[in-house]
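Coming up is one lone chain in structure tokens, specifically the form predicted alone.
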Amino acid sequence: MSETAARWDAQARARAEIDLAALRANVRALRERAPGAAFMAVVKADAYGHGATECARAAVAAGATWLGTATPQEALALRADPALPEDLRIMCWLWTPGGPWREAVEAGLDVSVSGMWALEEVVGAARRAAVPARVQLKADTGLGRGGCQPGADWEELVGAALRAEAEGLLRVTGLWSHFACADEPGHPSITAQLTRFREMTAYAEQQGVRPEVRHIANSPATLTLPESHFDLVRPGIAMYGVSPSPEIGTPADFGLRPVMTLSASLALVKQVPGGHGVSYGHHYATSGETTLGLIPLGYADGVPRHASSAGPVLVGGKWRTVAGRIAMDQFVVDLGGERLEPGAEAVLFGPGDRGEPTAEDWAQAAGTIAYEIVTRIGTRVPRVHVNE
């Protein structure tokens, strides 16, 4: 859904407004942080809950030359979008045995390989398709997640990839890795991983690999570690105007603006006496006569239950706090006696311009990170893309 209509529609149960102008501005601000590197816009997980297709188009319009996804299905869907350039580079990195390797090869995707099993599968797919695969070798430089271990494992993988390249079955287009603690300034693992990455890429290049790009910089590294930018940077959460970590700074510190605003209509306003229990378990009871407002969003929509009795909401121009437990489809706020009308806007989070909470405020209330807050907003909440 796309529109540039009035900011709030009282007929809507809820909506997540996605400001594509803010996203484009964020991409430009991030590109300025790494002027010598290509820009991969990471749009995995439906663009962190913001809508992959629309956000991919906006990022490309702002200068992104690569898109990054986790799953091959995400990447194939983007490749099928006629509004994106045919020669746009799209990379996907989360593979399991038996995945759609041939489809990815035929679509010209860049596929990540972390071990021999994956290399064997992509080589087989390239033989069947009679099309050379675009392969990026991933090094585990210390995250301990995906990627090939240094030493004999890396040497075996590089050697096998070069033999397949000599047969015309693939092209090693990239060497890459991922940080563990780039969002913790000064963490000793950062320097250790950079050293290991340089060592592993140097070995591959000494053996004859000629990658188009070497990359390790995620959002926090793009913002704070220029020595990690190499040939390409891969901002994810920062592109959506959310700071990777409060320790490195707020979005405004980096010239970024939150892209998503989550709002709902008050479904009911009613007066109750003092001592009235609210929601399951009666973990909240009114301290005196007051009014309660019912907000029709719950954990089925991605509102974290862990933020019960803590999550902030802007209603009637004032911050309110979730009263009691967040239920599957709804939660309650204590309006302190104010008599607002059903249909009034309740803003859970946004950029903060109108005094509303931010995704980081909800992260603090739920004991999690802001990534999870925006990414978990469910499909029952329509995305309304504005400023296309």
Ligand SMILES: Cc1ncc(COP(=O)(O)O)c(C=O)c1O
Contents of the next structure:
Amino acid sequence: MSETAARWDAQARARAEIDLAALRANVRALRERAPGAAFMAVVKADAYGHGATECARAAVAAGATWLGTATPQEALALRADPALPEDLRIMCWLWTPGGPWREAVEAGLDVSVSGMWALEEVVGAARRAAVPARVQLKADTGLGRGGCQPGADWEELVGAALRAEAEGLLRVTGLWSHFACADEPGHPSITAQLTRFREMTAYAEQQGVRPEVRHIANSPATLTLPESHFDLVRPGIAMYGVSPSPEIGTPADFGLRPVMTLSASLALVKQVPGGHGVSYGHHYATSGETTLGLIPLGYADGVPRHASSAGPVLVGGKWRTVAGRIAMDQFVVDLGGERLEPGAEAVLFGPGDRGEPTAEDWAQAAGTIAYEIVTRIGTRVPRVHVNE
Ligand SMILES: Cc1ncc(COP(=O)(O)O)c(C=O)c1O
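So the form predicted alone is up there; where is the form predicted together with the named molecule?
Okay, now the whole complex, with that chain kicking things off.
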């Protein structure tokens, strides 16, 4: 896209404004909750849709000393950013056979290893690169997703990692795990996972592992479970000012401020008679003569189609509800006869202090979680970073 077209798009159709001052303040607020722990800013999936480069820089400016990503490609891209400190630790955890182990080792990334196949691949890469790998062993303490099973599997993995460490091929820099239900306060799996984590790390340490960091705390655990902080906390969603779940509380309860505001400009306002069907399938019909406003965002932009006839939008100072189906590029709101100008602002979600809905409101309307709302905002929506 030409620069002029990009500017027009950012100003005219739709935009996701990303408030980096809010992100920095959120990082500081989270760090205050875990004063004894290092801070890993989780910036996977393009920083949950907020822009990985800008958010990583802002998080580091606010005191993050680690970055966390899912894929090695995400981590390598951040390592290539000259604006980030060279000694910044960057960890990635989602590997498949044949991954870019050698590039990761040479870039000094911390790589997660959950099983013997991964250990063998990283050791091979370290041998070829003649650089010791930084390896973090991941324990499945009960999530039942990634991570090494306790018992014989863990003993085998720890033993093999220590042998490779003795050969100078790697250093075990971390022991770590991930919660299943930290967003459900009081869930019995939380204490069970903490107990299992202590057992599995203790076993590794008895065998001779000397990790730089042990960690398990995601956002809800950082916010509500001090006993889970260990040496490092690893929040994602809370850094973006979004609550991990309604049960945990609102962002404001924790001094957090939503970072993303998604807005668009009305593409059309028109008067229609009563009984007029609206959008595909005619799931909405006007109850009388009214005005309709066309919002130029759709499911291709990440506005969830499941929020058809339900999603809230602030237009002309009032909450309106999506009228009928959300289409690929656009949807309609009933303006109740108000004659707003084309170009008037429609705010889908933001911090809420101008009266606009929040990402949590959209999550409720779509029957999903607020993580999905912000993360899925598509690449067609320009991110406008402010307060850098
Ligand atoms: C391994 C790991 N750690 C930390 C996080 C951050 O979680 P949250 O966004 O709930 O803070 C995630 C995100 O899903 C993750 O996969």
